[in-house]
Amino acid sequence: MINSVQTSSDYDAVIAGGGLVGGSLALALSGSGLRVALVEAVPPDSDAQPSFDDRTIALSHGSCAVLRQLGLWPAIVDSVFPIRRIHVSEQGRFGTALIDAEEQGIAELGYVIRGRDLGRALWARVDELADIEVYCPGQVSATTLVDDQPGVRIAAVADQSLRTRLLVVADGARSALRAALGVGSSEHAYGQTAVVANVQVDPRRAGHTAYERFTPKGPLALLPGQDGCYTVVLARADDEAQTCLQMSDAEFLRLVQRSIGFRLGRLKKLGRRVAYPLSLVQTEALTAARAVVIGNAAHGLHPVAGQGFNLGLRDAASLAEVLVAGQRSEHHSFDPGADAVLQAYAEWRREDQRNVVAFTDGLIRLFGRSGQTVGVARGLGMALFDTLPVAKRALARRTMGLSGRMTRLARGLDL
């Protein structure tokens, strides 16, 4: 049940977009004393809700800590499956790399969960909290600064005008609201489409290892799940991806089998296939006047390293920390949309976002280069990397969300 009772149209923060990142931010701000509204166009229990579909999400170690602090873990603990190893290889080349949780001194590198299961738990928690006012279905269709109301931005939601000191844009990679704010963005289409499906593997081979396999035609990921079910994410050129969708189940399974080999035994029992075009989206700025852009609205990534949601969740956790710290230190005088507050957030997030974009985009470009010489060099580099514990630890900590400046929530601390 969605809270549809609005007690006020004056807010400290209006969050436009109630997907996984926007909803997480709302939860993080609950109990802070800030007046928060969450606006979402599509009800969370609708099959049309794009954020809560059956795609598998890889949760980093740091993201799991955040979700625990948000009170979501009890609701999803039966839906998550641990990743304890990540195996990276290139088809037809020597050299592999293995990142192992035990080598890193932890129980697991992260978990996998269906977006639908996480979204259901998130919105159930939102519904329990009286200090988050929800407008759903609703959409911020326009936003303006009013000259005679300094310090206020007006957000239009249907026939209502919400006055807020801060507008948070969290409505996805193709955010119309971001553009309306005058925040420019760039998009680089990879010319690839991800074909996603579930497969059943040999139960004797099933385990807790995620596989990243680079092939001449694009990367392939296999993420482990419960009862010997793996999620396949196969990236192919757009036209080839359409061919993959039209294949029979047997033909598609043979294609994946040829790409991954028999590490997981013989693949069988293919689930429904869905396709998602792949591109890199980056904003020119993270803030505008009394507004901030987070999650996919700020950075849409290739799924090659499973970093998209984790990066967005760090956005939400960082912004929440900046806002809650300001509210507790200044209380009634705190202005969440002040330039200094937004600048503090932008400075915190800029390096992490830049590094993750460079890492994921760099992988696609590196393994997209053909030729015997560059292929041999990649194999040598991967084999060398696998022998260097310091390098493996550095990469592991980055992919687990444990490098750089960490939020309190990621460290298991309350805000």
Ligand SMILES: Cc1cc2nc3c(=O)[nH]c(=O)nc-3n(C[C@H](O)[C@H](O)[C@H](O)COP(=O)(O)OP(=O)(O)OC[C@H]3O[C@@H](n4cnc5c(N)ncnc54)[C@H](O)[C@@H]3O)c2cc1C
Given for the second form:
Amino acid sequence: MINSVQTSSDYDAVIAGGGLVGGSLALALSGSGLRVALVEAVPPDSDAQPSFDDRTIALSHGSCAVLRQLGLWPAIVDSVFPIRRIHVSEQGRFGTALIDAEEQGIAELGYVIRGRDLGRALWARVDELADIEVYCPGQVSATTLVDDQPGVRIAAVADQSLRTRLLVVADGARSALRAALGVGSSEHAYGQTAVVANVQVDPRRAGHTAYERFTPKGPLALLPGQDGCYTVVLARADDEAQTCLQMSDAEFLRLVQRSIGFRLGRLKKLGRRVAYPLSLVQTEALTAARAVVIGNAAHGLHPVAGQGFNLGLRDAASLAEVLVAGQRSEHHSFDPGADAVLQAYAEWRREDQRNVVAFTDGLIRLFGRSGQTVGVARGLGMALFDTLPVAKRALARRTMGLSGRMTRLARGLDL
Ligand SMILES: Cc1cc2nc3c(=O)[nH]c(=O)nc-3n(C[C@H](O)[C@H](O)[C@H](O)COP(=O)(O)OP(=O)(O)OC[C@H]3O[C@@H](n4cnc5c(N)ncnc54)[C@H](O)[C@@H]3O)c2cc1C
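In place of the form predicted on its own, output the structure of the form predicted in complex with this ligand.
The next block holds the full complex; its first chain is the one shown before.
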């Protein structure tokens, strides 16, 4: 799994964090002629891998195009399951909304995959690449600019000092490197924890529809999978989530059944329950001197709308496009860590990140508010939304990762 390890090096880019986003960036940069190192603290086959666990990831249409361009599709095609419809509703209210792939003129809105399957396929591919230097297990413990080495940032990995022109910080929402760069961040704890588990639905009702249900106690998502298996993502206040983890399987199934109703028939065969505390983490800057912050390190989101990895993959695809274009046009004189390069990236990404954060956070706040008037307004809003093709198309395109300036990879083009 470890390609090779050398004592001291010069790189064009060192990627700190080989999670779903950092690993994808490494794949995208392979073949560019840039000298790239990928440093990951936890081996991909470890059960402790924080990025590739049993969580289910809903891949947007745009993300699937990127993964295809990265050559990853053949390795994951047997593990993905298509989503053709998204049904949005609120418990106890009359309005519902349906986003339908056919209505949008496409075959699928996206696919569902287990994080572990995606991560392992990604790393199997990284290991095949001769031009990506891998340090794993390896942790970037510190980073500095050195006065007598202009144009270079140092990344410390165990007793080695990697010299690089650009440090890509992709170490997740709790990023220690973001802080080490002096980049501030804000965190808003939602006071909610997501409880994730698999259930089996009535085979006659199983299909390709994902359900997003807002309940007075928090949002609930049900994502379809192979053989009638659905993944439940139930967000509840932290103390109630603890109760959900401790109750018996039968009690938990009853609770989910009450929240979703019988659209999927009777739920049974509950799998292991796993909990994720939920917060919104945002970086105050996307760049620092010879450094760029991407993925969850830039924006850790509530999983309610399934946007975190999709947004992070757009970061990776955009950064790769900026770097590869510079390398192609300027060859040896190209400096991947130059301010102008980093600003071009930041300007590209700012609006998409702002929109997705506002959309996801807005959903939580809107559906988190109680009261009869707000509830009726939400129901009306959803019912109206369902009859408005323009509004639906705009939301569908955003959820599918097809709005704003799209990357070449998302458009199915090589870098
Ligand atoms: C319950 C749940 C459901 C979700 N569902 C969806 C979904 O349906 N769709 C979607 O798009 N997103 C979803 N997400 C979000 C998605 O999982 C994340 O956005 C994504 O994993 C972020 O990837 P990342 O690589 O940026 O960060 P992380 O996954 O946090 O990975 C960071 C990596 O950096 C490594 N690392 C940390 N520090 C260092 C260091 N100093 N040196 C080297 N390596 C280091 C870590 O070991 C880790 O591998 C969900 C999240 C949750 C919790």
